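Only one chain comes next, encoded as structure tokens, the form predicted on its own.
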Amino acid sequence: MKLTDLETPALILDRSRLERNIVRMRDHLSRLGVVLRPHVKTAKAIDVLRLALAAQPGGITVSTLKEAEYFFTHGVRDMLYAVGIAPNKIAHVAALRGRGADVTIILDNVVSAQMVAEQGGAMGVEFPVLIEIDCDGHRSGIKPGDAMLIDIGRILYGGRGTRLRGVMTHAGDSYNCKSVDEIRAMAERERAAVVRCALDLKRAGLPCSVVSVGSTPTATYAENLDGVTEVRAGVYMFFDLVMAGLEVCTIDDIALSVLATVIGHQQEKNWIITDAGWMALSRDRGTAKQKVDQGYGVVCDIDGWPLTDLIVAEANQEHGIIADRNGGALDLKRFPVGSQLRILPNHACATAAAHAAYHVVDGGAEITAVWPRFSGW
């Protein structure tokens, strides 16, 4: 079966250069001395976390208990939760638990701390919890120094439904930095408030064995992990073009693609009208802010090489309108009604969420094999 084969929109992977993704980070992080812990937001597939606990046996990351829920039944056990914990999900967590799936869950406040100490003892079950650090000001956490970093860790260590396992944080602003060497910065700034934050648990007598660290471009550009446990990272194994933008990745790393068939054209205006509009290639345009401009997507060819300076210009629900970048004129003759082409997304997560498989290929146009993933909650 081939790509031509396929109705469109469709999403495609290429398995080479997801392998090489996967053996890259981890020779990577395995030459800093820690542990990868896959974060499978993006895949949502046991046949892509199958090559990436292939390269490092392990423990993965869930940004959903509906994956918790997936990959335990596909035989993982170690799980990492990291999403601030809801209290109408502490039910669901204590079920996982009793069915032997070893869930580790996360909070940055004494309220959930307490909830959470309060429920696991009223239940009689015990849950592992990592204390979020807030290293850059991206999102949540406790930031390095708080007081109140303590304070929960003396309700998680004292109560009789949690165990204070340790700390985590995740350097989201690295996705705003301007420069690989801001990257590396931020990789030690992340590095540092995490180590400091368990020095700080340890010295108030409290236990705090992991020390979890993890955002794809501070992985592939951290220089040190003295005192990390382990890292988590997921979008390495596909990238997208917001990780091109980075120098996280080059063009020719990216693994995932759209694959779309040209539905016409509107010559005055010198587009190229595709199947693919922003339902399969989703909204994000998180290109928009860096030195190149991708605006939905950059347009390859079916064997997945991009063709010179075009790109989705626009997107509506179902249709993508491809145009040259610069505003040039285009030779629609090259690209007939019925002939097909692959659209690199500029987030891999948001544009994986929107099929319910991928289509593996090896380098080329030949399809070798279907893999499903789902979506949702």
The other form holds:
There are 2 protein chains.
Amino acid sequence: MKLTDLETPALILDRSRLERNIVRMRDHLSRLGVVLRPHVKTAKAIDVLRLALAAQPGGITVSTLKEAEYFFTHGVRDMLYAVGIAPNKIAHVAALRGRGADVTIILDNVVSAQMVAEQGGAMGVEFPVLIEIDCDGHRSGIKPGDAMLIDIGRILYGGRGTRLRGVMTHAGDSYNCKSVDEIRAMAERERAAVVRCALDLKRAGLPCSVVSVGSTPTATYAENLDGVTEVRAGVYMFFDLVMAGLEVCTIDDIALSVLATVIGHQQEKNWIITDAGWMALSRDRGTAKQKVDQGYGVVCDIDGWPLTDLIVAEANQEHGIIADRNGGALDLKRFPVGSQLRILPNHACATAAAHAAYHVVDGGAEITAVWPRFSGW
Amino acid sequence: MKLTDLETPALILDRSRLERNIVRMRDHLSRLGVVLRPHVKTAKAIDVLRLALAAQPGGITVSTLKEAEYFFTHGVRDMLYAVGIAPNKIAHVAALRGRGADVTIILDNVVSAQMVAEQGGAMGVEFPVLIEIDCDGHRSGIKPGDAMLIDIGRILYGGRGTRLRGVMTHAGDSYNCKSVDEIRAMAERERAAVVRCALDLKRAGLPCSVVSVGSTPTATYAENLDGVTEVRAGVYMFFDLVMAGLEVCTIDDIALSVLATVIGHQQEKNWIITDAGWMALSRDRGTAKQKVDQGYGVVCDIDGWPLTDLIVAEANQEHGIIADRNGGALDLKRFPVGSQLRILPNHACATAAAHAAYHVVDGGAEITAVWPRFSGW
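Could you drop in the structure for the form predicted in complex with a further copy of the same chain? We only have the form predicted on its own so far.
Up next: the whole complex, starting with the chain shown before.
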């Protein structure tokens, strides 16, 4: 089967780029002496994870308990659920642990620590816990130096229902960096924040065997990870236009695209209309605040070669409007009704989430595999 | 089962609001003497459609062939596939027709008309076709007065593989109106455009039994639909913040919300952190260009009552950051870890698409039904 045989829109994954991206991150972190705990929130597919886990210890990061269920079913045991635990999810985590999944949870406040310790004690379950650290003011976590760290550490260490395993942080603000130098500095800030908290715990006589950091930008540009035991990253497998805008990858590294078919034109406006709208591309406009605004995505020919200055300028639910990024004239005859194009996404996590499968190609137009994926909770 | 028993995030549908919205639109269009062909692209669920089809002839509008397949399986026969047909979908439409689904397609150019006529002729299938009209410069369609209308009409009328049924348009630009008066004017412009094209076809000796318009804003504020045979609309069933911002509904009409759980706080920043991020709410920021920017959604208590000035100010994949819309101080003790909130969405179509089911309530906190829904192609 070839790309031209697919009903569109359809999600395309270039395996050679995927493998190259995975090897590059693995080699980089290996040089820095840390292991990778791949984040599965981007790919949500066992076939992708198998490639990402090659030559790694086998632990993964999940963003939902549905991911934990799915990957446990596919043989993964060691999982970090990297969203602050909510009371209504404790029973589910306990059930997973009861079936043999080694799920570690995270939290960043005394109330959650007490709740987990109490529920774990009552259920006879010992939940491994990392304390979440805020290294950049981006969202959750305890600031380095906040005495609450030790309070939480003592609750988790003393509780019958909890086992304190360490600390973790996520430099989400790295997505807003303006230069590679800023990302490098952010990587060091991420490392320093969590290593300092690990030291604070140890000085208070508390255990801290796990020191976990992660974001694709900081993982890519980290130069020193002393004191860190593992790195979490997910989007590095596919990359996307936001990552290219950050200089974390090049456009040629982006392994994910959406196949679209031309369904019409608006001659006067120099518009090409396709059947890939925001439902297929996602509403993510992450490049809007970057140096180059890529609209709803960069347009490539069916072989994946970018077409200079063509972007998806607007999107409706099932319609994409392709135009020159500067509003210039287009030779619409080059894009007749029925011709196919591939759109590189702003944000791989959001775009992939709309689709039920990856159509895998290996540079060419032949579909070599179809890899199922899932979404939701 | 109660809302508090759900693992979050979860999609909640208020049945009493849904029914009220459906009845209001039905009565309004009935007064104007036209039938409703509900657009299923928002709900994508047979349980919702059954309510929407009460006292209607039974025809629906679909935005994907997956919707056509699903609703045909559930007994719907009369379907308008309202996205310009692509060559790679013709065989699928033919297969649906072969199984008894009366699928009508649309197109807006000579190449597509010839292609459908030829393929239909070769397959021995007669495809019913509407010609798409551009009433507002929003995306696809032929401008009223363009001679191409008659060229296409003749191809469809003369082709063995096609049956010219009429014209259709969608006033998508109504989403950008700045006042109710503008929406009223847009509704008249939508009507006039398509009625004029119907007349042009008839004057040229071509048939035009269907004259179809549709968008929730114009359907809501249309005062005269003379010459129109049917109205298409979808989001009116649920409504959302974009529609409220357009004064097409009130906040109290919004039937859809996302249940979220508080997982932490950032005291200094007056942030409440929840487990409903953009994956659950969607990346849609449709209110950003309206008079009131609602962030990623308006926050309500678990009973659905809006909490003054609380919005989802930022969203990560599985984290929502709730803050006062003006950056004011919050009494975070009112929202302890584990407490639950409901978020009204910017755009119902995008938010619903992330979820596999509606948890139906009837004003209260009791879940009276779980209605499955689908996404994708």
